[in-house]
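So this first bit is one chain, no partners, the form predicted alone, shown in structure tokens.
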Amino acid sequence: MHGRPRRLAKPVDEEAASAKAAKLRDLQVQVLQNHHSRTYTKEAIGLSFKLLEINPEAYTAWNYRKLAFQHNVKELSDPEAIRSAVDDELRVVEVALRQNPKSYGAWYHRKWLLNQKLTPVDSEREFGLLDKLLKVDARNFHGWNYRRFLARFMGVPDEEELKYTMDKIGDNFSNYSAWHNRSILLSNLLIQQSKGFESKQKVFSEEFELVTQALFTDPSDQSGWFYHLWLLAQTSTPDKPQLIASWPCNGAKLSSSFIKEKVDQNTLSSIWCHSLKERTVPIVLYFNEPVKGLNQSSVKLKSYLEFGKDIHWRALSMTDSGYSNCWATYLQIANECSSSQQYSVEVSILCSEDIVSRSGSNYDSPVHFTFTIELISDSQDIDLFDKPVAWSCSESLQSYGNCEPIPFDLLTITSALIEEESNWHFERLSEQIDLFRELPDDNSKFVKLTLARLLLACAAMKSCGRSLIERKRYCDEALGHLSDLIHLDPSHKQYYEDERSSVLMDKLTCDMETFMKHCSVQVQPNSVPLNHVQLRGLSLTCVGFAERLMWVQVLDLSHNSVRSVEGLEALQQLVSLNISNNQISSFTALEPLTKIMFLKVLDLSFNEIGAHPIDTTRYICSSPFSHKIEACEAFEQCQKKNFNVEEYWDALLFFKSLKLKQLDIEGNAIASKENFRTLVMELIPSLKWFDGECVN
């Protein structure tokens, strides 16, 4: 861990090990019997001690001792007898910790005992125990966790604990746990505005100086680099959550129809919105960090439109944490329309204690924007899918006439991502860049990774009004470091590739002049104008800066190396998506697409789905489909129709969430499996085109 080599295992005496295992089994059987029979005699409790003395990880034995302690202490009224009982339990923990200083059960048991608050805590004894353990292993994170618990329990000021971390770091710069504890304490002190910690600038300047000394003393040690990363995050991001983009954007005009003459004359003034055909308008809000708490109180909507259902905001996230960068609601329009009418919708995100980030910061940057919805009574009913959508293989895009996509600057709700002291932030980061450039170029991955992160933090600040040319220069230098890291550190190759992919997306989308080369308005014969973005053949492995693509209706990501589509859930306008010829290996990697309500065309052809006999990505994605509550019901229905649920469970849960009109999946190993095609058509009754053939 953290560059420290493992100790070689000692030779094992097989006969002694066999005898120890037999004794352990006997003790486990006896303790379980006593546990089930609720026998809490002195002899029975003694057996649990013998078991824990050999194996401190016997969790049932710890739980048994808790029950026995609670049972027996009820019969005690003498304070000295209670103190003696507590001391006995504390000694058992100490014996277990001598056997294994990193025993979860032992540390939890000690915390539990103190939380009973039966006797005054001997702080000298507790901190003395920690001192002994941390002298043996200064980075024992169990000991540091217990120290944080003990400091809170005893009311020790954070300032004193901060001094303790400094002592430990002074003893050894490589003490990762001390650096970690320091970051926690500093965060608390800055939030509380404690005396001497009112100025972030002063505190972080001192911390940068401290960690820089550590890094220059031993550039190969990881501990200081991780702390530097934490400092960088504190310096380059705002203290409180910010809204950075929305769809519809301010001033947008959405329409359920279009007038052919206006298309021909290039005088379009509205955006054709497919969801309006179903009398629905998605509103998407995108924050710079995950937040929770969006509701009708924190986000106000004002309009003469009648909405059919209560407005409910939902997190477009792959986890169930309740936090998300991206939030959406779907307005169900109830108005009867006898003629063409326009309605304005005003959205107000208020200062609210409801909207809160993971760090506990409240949203306090009110934003208001307005868009218009045009309802047309006799709108032409357009079938976008009368013929299969054909994807162009051209590297360049040809727009229809002079039509242009949505102006990029309309997507930016606020540019207040860097606060008033942004000059200090920028200067501090620039100093750090110059400093690390001076380190000897010994191909240290830590130096290159830190430089890349510093450069990207400076590049992000350049988006706030400073020179875009300089921003791109920072991005180019960061790309060089990331390319080096891919070769220097192949075990983390995919991480560096994803970072590089994110930087490429930033370069492409940071200004409209560059982005326009990949954008167009496409109009098929007898169809509607759609905002089209082509990002094919760019060596992308993931999709970054999705908040800049929320207006996109047709997206071509083919011929890349995409492994995950996370981020695309923000594109609630998306109608057609091409991710053919990529490296998607499972349907679980496509889960974000189930959040896009109006996706109609999906090209998954020539990926790697089903190619791996043991595909762990089916189970280790951030929120596997197997965790969904509705899974059992869907599985039962397919089992009745003799589908192999064990083999196709992720495909089943993916496709049942979609309402596609066109699907292409040829070229994947799974496409040739028995009954797969039948299963897909069963799950998507709306499907009209399947691998180029008309099926409905």
The other form holds:
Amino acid sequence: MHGRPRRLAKPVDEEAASAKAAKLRDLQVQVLQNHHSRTYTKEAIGLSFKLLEINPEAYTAWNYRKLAFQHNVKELSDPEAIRSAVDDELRVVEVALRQNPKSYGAWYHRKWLLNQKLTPVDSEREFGLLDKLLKVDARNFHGWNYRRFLARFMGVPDEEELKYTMDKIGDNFSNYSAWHNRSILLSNLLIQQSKGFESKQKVFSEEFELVTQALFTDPSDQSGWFYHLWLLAQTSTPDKPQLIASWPCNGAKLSSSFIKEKVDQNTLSSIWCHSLKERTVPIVLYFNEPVKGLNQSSVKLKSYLEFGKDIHWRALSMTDSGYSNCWATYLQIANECSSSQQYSVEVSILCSEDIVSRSGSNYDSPVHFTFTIELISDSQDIDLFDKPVAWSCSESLQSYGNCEPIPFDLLTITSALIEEESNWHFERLSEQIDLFRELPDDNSKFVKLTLARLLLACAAMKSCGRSLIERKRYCDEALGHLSDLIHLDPSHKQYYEDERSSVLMDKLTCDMETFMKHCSVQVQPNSVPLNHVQLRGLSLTCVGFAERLMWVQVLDLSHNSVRSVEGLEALQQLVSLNISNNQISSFTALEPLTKIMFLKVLDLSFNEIGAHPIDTTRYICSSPFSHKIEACEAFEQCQKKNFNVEEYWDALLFFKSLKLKQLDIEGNAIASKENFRTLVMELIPSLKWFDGECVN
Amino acid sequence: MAEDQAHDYPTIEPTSFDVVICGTGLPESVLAAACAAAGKTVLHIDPNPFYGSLYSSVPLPSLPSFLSPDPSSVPLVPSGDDSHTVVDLHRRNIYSEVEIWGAAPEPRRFTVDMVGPRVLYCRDEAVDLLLRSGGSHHVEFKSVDGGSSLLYWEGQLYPVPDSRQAIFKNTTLNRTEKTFLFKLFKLVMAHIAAADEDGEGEASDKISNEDLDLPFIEYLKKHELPPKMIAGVVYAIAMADYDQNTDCCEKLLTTREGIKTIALYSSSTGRFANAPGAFIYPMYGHGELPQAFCRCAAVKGALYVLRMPVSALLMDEERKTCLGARLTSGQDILCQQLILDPSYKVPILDAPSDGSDSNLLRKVARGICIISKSVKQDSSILLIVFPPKSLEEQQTAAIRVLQLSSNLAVCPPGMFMVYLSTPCADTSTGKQSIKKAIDALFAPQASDSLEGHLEETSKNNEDLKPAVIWSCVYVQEIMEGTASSFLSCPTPDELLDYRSILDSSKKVLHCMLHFLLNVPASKVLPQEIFSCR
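Coords for the form predicted in complex with its partner chain, given the form predicted alone:
All chains and molecules follow, beginning with the one already shown.
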């Protein structure tokens, strides 16, 4: 079934094929006609059978049969007659499956029939069919899907199905479907705490043992590695979602104005919050895994501060079906501020059924934190953008300004905390690392990748104090494997580079001492001090560990190889971003930046925007998946002004949601395009500095 | 008295045939079928009242007399027409050192193979021959699917993994051993696919000629296999006989030869839908095989007479050409070609002695045991290999053991037949090896059943080795087929399959075809005769 080369059709076959096509067309027309005229006679149904016998993919014919079946079965009262009608339909499905065992329509038809529950299901027949089918192709996922359906339908215990997967793996362990079903069944059994499956540790130890037998037998077979990856994920992440970082963090003091006088010599009393000028405070929550269900009842806010009653939590890193690591809400402060006043805000995330992870686990570690907001009525109005922001390349960041010590004590770095049983997890992972180090296949990309993943999982468990040294050691070894992989498996180079980039970020930011070398407070004349992080020239390709950067106001990522800015959306305090001299190739790649409400300065110069053809179909075929309705309005407006929307649709979508004061875009192919500058100025009315020139 | 006997024997009509074949062993039967299929007139006679000669399966009670027949020689028949030179024939006994112990219940229900331990590869030439000749209609096979073979190593039995799945499921190999072993399998499989011209393999996958000429054992060592696995591959999969680790090995297996057997093995698995393993075994015993070929010959017109010994050869005056045979009935049958089974001894003076010096003869020591419990739980049919030196330092050759169960219709339910064999240079070492292997596998032959019973209850029943109920150990001489004025077929050999015996029969057939059809032997393949039936 698998790994067989496709053979070219012989010319003799072509004639037969065209005759077959003519016959099929003829049948199709007749079946459609019957469908439209609702003809459900025996002959008409027979025609649909003839069609499905040749082409089980004719979905309309299946639908027609469903209607016909419902229509005809209504008139039957004799249970024997009903049974034979069901039987006929089942047989049609079997004939179709013989023609194509992977026909979606046929399988669905069978499920539909069973769900009608007209006759008791002949389980022997159903399981017999599956046995036959899985004997021919043990990996046919349609068959496995149907098996899962059938097992649930007939109430077959998961334990028995688990045994079946073991049989199939015993026959041939290159069977993704069997391994996959095993992961599903085990998850169920562990959740239900079925007998013999009370201890997750015991079950997973056995599974590790089983899968390593397959991996060591044939390290070049992928299916086992996939199962191992699942086991690794189960072992290295906590069962329940956890909050790992927030902004503002506990005890933070936010101020709408920069207080010149210091409380004592070394610490700043508060952090200047740019958005307070617009009377908005963002609150950002960062979880260790994507969750959903953050709302007014799952996250409580308590404060004397007056803000809109309607608190809406927004997923920042939007993944599929609404799950996100990072959530934000924006408090609109309604207080009139006559004088300087401090308000504390208490945020409580409760044990809530609402907050759930993808695997369905509830959030159950309540967290409270408090921060203070200082509103100053007569705050000096500082215009940050009086002069264009210049990016310094100087080695020593400390040379800026006088207020050397950064209030980092307010910026606690937290990391995913593994629960109590972490000892078992750590031992299991270390054992696996030792095992794969021994695997005598030096050039297996799977071995190296798995080792890298195992090492990183171990690193993640070492999150504080002295163990950070170990963390870095794990990171270093993982980096070695990732570098090897880039050479060994060039077709997945970019993936490895992104992984490497993330590890580099981890190494740089996991402990204060190292991180401080990249941090400073930037003070410019006539301006407020801004928390500044410089990650320049580190060959980063993407941003990792964004939860550690949530307090950053100025970020320099220039002279890297950044292709994606995913993750930066968590940096709601970001005012100024430099990603010049990177490999950004389209405005769509910058989309996460549109979520940063108060981004004012953006340096995109010397990237690759416009250098590669982009997909214009996304604009041309307007689909609910490609863009939103308000985008269409923007398109219309631009069209009226004679801009080439087809060419600039992604620029349009990007810039219209930003309120930039300063933009640098020179050195990109798109910048030299006709009309582009005009378009940008049209889209960002607030723009003051454009490629170093004052435009407003 | 002589008259009485003569009266017992039927008179054969006609008295002249193209080919007369004496003995119904497998090679003779194959030749009979080939000749009959080629349109020759064939008389096929056997001194015994049953088919199979040295390749037969006999009921257990008849075994002692089969192994040590009455020394009374064939009665001399007064010469009749003396237009020919008459050379008297003698029967020889190729079995020696027979030792039988114990008593089996219902002995009639046990059938003993004289060629055991022996199986057929599904992709074996013997199987092809059966299929082409139609002999497959007369014999039924069962798959030897007890999983993998077992290797005796340091006092324990270990399964020898023979496939990717078997390596995966194996519980005695450690993980890295699994990796190395599968790596080797992959190389060999890629080589086999590439060497097979129709295959999709690539020429670059072939193993270099340099490596192919290397001793197989060296090649395996190059692939970092530990000694236990090397022994498994060499003795239990490539089926090497003699110790490959000594410099002066009698039969040093090259990588090429080793891989040839592995290729046969791997192409055998899955050839037949109802035979999952690589080996098959004929129901009711190996004696069924010669019978199947005899039936093919009979269908094509060969004449069969059992209980008909040959007493002498009829030769021309110079004693160079054989003209026919004198039967014990006294009747002279003329033929163009005479084929004898190896139990006939021909004292032709000017022909070189065909190995009367027994020390130069190849021998095989064989053992047969009856047990009432399988050596390994949950498997009824088993192949076990004792690599050389695994039992004692003096053990120079591998010992192969085959356990058969009642579902092959060779013994009553609940009983198991076990065959052992090892090639040997002299009778005493061979016999000793077989006995050592029996001791290693089975509980000491308990003299007191009561004591044994007590022991059984005190110990865990499953840990106990099966006890031997009945056993027989003997030594058999091995003779190749020869071609002189008449043709002689080979005896059963020391190997596990029929490949070598058929090769040797083929040679005999070539000689004969050359003579009968007057075509160069090289131009006629025996297969062609079978395919144009």
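Numbering follows the first chain given and starts at 1. These figures come from a predicted structure and were not determined experimentally. Whichever C-alpha set is largest while still superposing within 1.5 Å between the two forms counts as the rigid core.
Superposed on the core, the two forms barely differ at K23: its CA moves less than 2 Å between these two forms.
Superposed on the rigid core, the forms differ at K673: its CA is offset by 2.4 Å between these two forms.
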